[in-house]
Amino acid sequence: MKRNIEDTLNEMQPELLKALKNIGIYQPHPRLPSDWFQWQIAERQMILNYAEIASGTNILEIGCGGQAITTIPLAASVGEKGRVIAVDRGRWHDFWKLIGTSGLKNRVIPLQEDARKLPFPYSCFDLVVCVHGIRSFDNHQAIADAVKEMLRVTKERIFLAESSPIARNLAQKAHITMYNLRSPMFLALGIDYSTAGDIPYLSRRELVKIVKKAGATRVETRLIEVNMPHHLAWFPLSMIEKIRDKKTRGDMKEKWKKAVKMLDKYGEEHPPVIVVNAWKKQS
């Protein structure tokens, strides 16, 4: 059953409930609706339920994002004792905004890094996230490197979430054939993947391979139906514009046209996710 935005801000907790009051209305595109910012903060919530944070956690979220969209909901979590080491390799745009007008911003640390080689000596975090960042590396190997690297510098576990290729429904379909489009448009313009991201949503199994391959010793994992709409996977028609070669820039053109009818038609919905809560060797 599709949730409304009412009753899910409801569900929030107090805290978070404050800071997206805070926030207002963020509106970076005339195509996002005005609450679209609500149900991502909200799925992200409802995600991170299953990573089971205590207060006072001590959190290194891989991927933040220059939006903040799984950090704010990290922060209010963590309370007023823990903290949240927000990292990303570049791609900040209205972080600080965000976190700052949230009033969590005291909670909150950021550093550019590259997940793949993080600075940390030792094990120091409680916990290791990265909620929808796994899809912005650019292949498998990067992926494994990060996990990796996650795996070290977490006491114990880490906790990762990702949107699955399910489609359950024609608005997940239609959110999946959008996305779709975003990996092959990059590679025809040249631009790098940890730059821009979008790699295609990887399969529970594939997910699985990867954290066992970067040395978890027990891995969990829950496929998580959201129920809520999505509106990310949409990028304008201007940048297929500027793919020199003129049949793929004409190939892209009909595709993009396409999704964005589907899109019109049946709305956009997040597709399954898949929540994966992984352990490191113990000595």
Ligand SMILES: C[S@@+](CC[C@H](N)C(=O)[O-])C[C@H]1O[C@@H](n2cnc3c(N)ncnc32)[C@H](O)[C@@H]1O
Second form
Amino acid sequence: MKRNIEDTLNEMQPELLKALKNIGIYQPHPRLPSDWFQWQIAERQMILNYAEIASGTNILEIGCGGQAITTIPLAASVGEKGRVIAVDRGRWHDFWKLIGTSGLKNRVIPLQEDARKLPFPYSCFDLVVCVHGIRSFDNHQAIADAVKEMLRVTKERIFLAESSPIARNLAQKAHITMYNLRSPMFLALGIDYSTAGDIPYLSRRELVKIVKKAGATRVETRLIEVNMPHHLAWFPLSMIEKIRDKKTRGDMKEKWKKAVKMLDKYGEEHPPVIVVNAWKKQS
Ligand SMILES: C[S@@+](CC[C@H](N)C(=O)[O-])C[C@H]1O[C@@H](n2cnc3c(N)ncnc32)[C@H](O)[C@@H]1O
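Mind giving me the form predicted together with this ligand, seeing as the form predicted on its own was just shown?
Below, the chain from earlier opens the complete complex, with every other chain and molecule after it.
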């Protein structure tokens, strides 16, 4: 059943709601509705409920991204005595503006590093988290290398969450159809794929295989139906116009137009999300 934003915000933990109120309307692109950021934060909070985060926790967040969408609910969850070390290899955009106005900045330490080679010599984090970041790694090997590092620096457990490639309805299908155009578009443009990201969503089986390959000894997964709108698959036609090869440009244009038609007709909904709790071998 579809949720509405008022009920969703009413269910939110008070500190997170306060942070959202402090931020106010954040609309970096006119295509985004005024409540898109609230929806995204609500989805992250819902997913993080499966991470079982206690107040006072010391968390390493991998792939925080330039809008702190997971960092903000993480910072609200850890309380005044907890900390979130937010790692990204380079996309910071509005991160500090948003963290600053949220009122939670004293709990967040940003760090620019590659998750495949983390600068921590010991297992020093209560929990290592990566939410909707898997899609931005270069390929499956890069995910495995990063997960191996996450397991190395956590004391016991890591938590991963990523959208699944499953569409339960046409609004989810519209999202996946548009999302799946992103990586071929970046490739056709010759943009460095490793920084552009957006590999196809992994199945639950693929994700578990990677996490086990990275060394986890116990892996628990769930598929979560979030029933919330999504807003982030779309990209402008002007990007496709820049593709040099005429045939590829024409093909991509057709696919883009079909995908936009689907978005306009059915709306865009979050596909079910795979959540993973994985444990390292205890020495
Ligand atoms: C989809 S974005 C942001 C996800 C964000 N956690 C959220 O909830 O919206 C994923 C981020 O992962 C980062 N990333 C990709 N590969 C990385 C790597 N090897 N090390 C660190 N960050 C990486 C990208 O720069 C990008 O900002």
